[in-house]
There are 2 protein chains.
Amino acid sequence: MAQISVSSPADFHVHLRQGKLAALVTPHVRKGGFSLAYIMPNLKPPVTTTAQALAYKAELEAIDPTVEYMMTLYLSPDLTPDEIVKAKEAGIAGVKSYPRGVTTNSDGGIESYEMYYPVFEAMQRVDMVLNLHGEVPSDSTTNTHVLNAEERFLPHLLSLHKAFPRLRIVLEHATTRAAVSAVKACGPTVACTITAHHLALTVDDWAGQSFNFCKPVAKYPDDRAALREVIKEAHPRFFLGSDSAPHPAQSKSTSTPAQGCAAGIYTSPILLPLVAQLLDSFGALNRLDGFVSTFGRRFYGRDLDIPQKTQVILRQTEKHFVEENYSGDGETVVPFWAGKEICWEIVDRH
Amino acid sequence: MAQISVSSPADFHVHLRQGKLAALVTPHVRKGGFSLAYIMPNLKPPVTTTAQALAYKAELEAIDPTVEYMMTLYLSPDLTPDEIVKAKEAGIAGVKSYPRGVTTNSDGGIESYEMYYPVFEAMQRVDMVLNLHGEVPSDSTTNTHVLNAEERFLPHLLSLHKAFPRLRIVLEHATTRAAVSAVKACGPTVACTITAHHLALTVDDWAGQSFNFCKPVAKYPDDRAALREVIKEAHPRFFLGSDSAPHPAQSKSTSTPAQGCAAGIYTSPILLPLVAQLLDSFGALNRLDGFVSTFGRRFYGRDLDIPQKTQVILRQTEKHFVEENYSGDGETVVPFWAGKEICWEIVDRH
């Protein structure tokens, strides 16, 4: 069976949520076979201060201390140029745009950029990473909707890039063809995170299936090509976030028409398996180290002095089934493709 | 409170199903309103002759007396010009056609429309109508998904239209402004039907709501626009066919991944009020009557001689909520807008 060996992977978009969920899913970015997780900050309360995303940091490191936690701030008025200075020294990584109420706790998020201004100034001068959710609310009088939400968010994209040039900036789990070429367009400090679950789904397999569904929803096939093609040519501005958004289970399911099914799909613990064989499906498993490692440690700069660089071995197998939930004192969550036949597995890291 | 009388109420496009789910569901036509119910064929086994229909009729008319069911046929390779015959004969008004694979029941559906030219000839001959889902199969390579679906059709329904001009097609709950104004493009012989949760959803409605997922899905604010409009202009060839569509409870519950949710949105109970209340909510409360009575009868050629004609009394209401759910013997189906606040009840009828 074929073997493939992967450089300390690293997954530059994840949810580890808080307390005993926490506690349950932080292990499986190591499961995984992840060893850096980029960790978003929208908890309750969300996390906006220097203060707090230390806080959260020990927390997850109690749980596994084996993986790297780069934080991140919540983007609210709260946040200011003098906090955005002492969270630089104080190792934080980036900071988190949620546009208001398109995603789980995102009731905070923002509606105009341009209040922020003198953050993002004071960004660009220390090199803080602006990670955005781009997507602007719906609205049915502008024929706004999940589908076209994050094209009509990528002129934002745009006119933040001009604005400030050398603030490095990533548009979070890419969905479509034209956020893919909006981001090519731009210089050198704009780059772009893909989810492993947005390289399998289309429009299709959400319509009635609240399991697969999350924000940004998956798009057309067409979309789902440019994300793969991007992959494939190997564009080093484009590297995994999985957006790994564990929920409870109960919280994914629809039982009555007043239950909305929460939005977000759990990767975690088969996150690397998934990646190559998705990347193996579309021609691309000679890109998984790019994807999964080189090209958003670059891009982060933390190429070079990888604290423990280790090997993770992956193998074809045959049979191999994903686990149908995970549970831990009173928790349970449900992955993707649960129960689903999955054709690689982690063998052995070094 | 305003108060408002319909002549006659009638339902052009109504899945009625069988056995005990039938007894549930087959009093609700009455309930809502309408008393003519054009009975939609998907049953198991499809309804594909003259006898099938009529022994079908008469178990719905065991059921309740009250209501005049018009019967159609499920177009398949089964039906000749001979049986066409012989259904005209025994007043059966149409034939259904669904595109393979794309909704409840349809895995005898069309793949290709030439083969059937022999049967269209015949229902041009005797006046038959052909009642048509409008949605091509998603098709990831062409990309060809659950939104676009319908306007790939089109072109079927043109050249249908242009092979058989005196043919009359209905093209089912229409949910794009493309049908619309496909629909408006042809002669008098082509006519439409809309549903009524079509005029209250769109995507975001059924994103992640697993009971608010038909086929066709709703579309984007623009379509339901354009279905509000032809309504409001009063356009003769558009009137209401509700797709209602019971499914047992469970079956529209996502409980796990591998549980996909089944397509159809049940509003039969409460069918006239609902339509009442959305046409007023975009000012179109003046077209009621037209929208579901006069012009389906007209289009029919049931608007002369009904049988027992009614005038149904609405009312404005206040703190009048739409059941959870219908149970009886064993069988539970959950309506639209299940709890919630609607402001029209019947009040009267004679």
Second form
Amino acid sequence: MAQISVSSPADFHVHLRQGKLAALVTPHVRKGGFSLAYIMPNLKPPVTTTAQALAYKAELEAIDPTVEYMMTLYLSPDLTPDEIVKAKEAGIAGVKSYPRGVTTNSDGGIESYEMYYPVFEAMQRVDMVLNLHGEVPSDSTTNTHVLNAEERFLPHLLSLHKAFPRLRIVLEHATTRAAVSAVKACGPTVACTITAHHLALTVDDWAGQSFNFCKPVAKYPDDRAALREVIKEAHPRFFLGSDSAPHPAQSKSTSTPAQGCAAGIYTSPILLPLVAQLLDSFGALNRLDGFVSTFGRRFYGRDLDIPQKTQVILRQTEKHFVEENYSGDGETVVPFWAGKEICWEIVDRH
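Now show the form predicted alone, given that the preceding structure was the form predicted in complex with another copy of the chain.
Left out here are the partners and the other molecules; the chain alone remains.
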């Protein structure tokens, strides 16, 4: 059987939720092969202060202390340059921007960026990362919808990069060829995360299938091809951010005339084998280490000269099936590819 080793895999976009759901899913980061997780702040209420971020980190460490949790703040009108300095000194890594209403728990998201320029200037000065959910809200008057919301966001990315050329910016979970081109056109301070599920899915896979529905939605086959191509290219500013987003099973499987199903795909417990299988499927298995470790760690300043450096060994297997669900303390989540065969498994880490 084929075997491959990966150095200290790092997932630079993870949702771990709160309460009982967090207790269920947080150990799945390590189960899926990862030793570092970049944590999203869209809780209820959102994580908007340094104190809240540190308290949340302590909660996650109490559940599983074997993972390094990199914390973020939610961009909101209450965030000030002084708080940015305080957050940097406390080890907070970044600030996440959500346009209003485009995804889970984004009702408090932003509507324009100019009012945040003093915050961005402070972030540039102290070297914190700005993470951008790269969509604009749907608007029937401008023909803006889920399929073109990312491409219509890209001018914001370019204008922010022009205004703050030293600010490190990450365009999260790119889904389009246009996004890949836009990030490539920027300087070395702009990077991009790509999810595992967007390497697998196209629009046909989520139309009518709630468990494949996420924001941003998967786009066209040519867009998926662009994501695969930039990984095969081993471009150092494109790396894994899973956007693994657990929801209670009933909120994924059920919708009503007044409420749609939850947006989010849960990949954490199978993430490294899943990424290996996907990269292998399009001839990029030799790019695995860069995509899931080296490139992201380098951009975020978490290079591999670390005491806790590990090697995760994956092996190709003939027959292994993804769990149908994971349950605990009254919570149930359904992973991506539930019940389907997966051809890679973690066999060792040291």
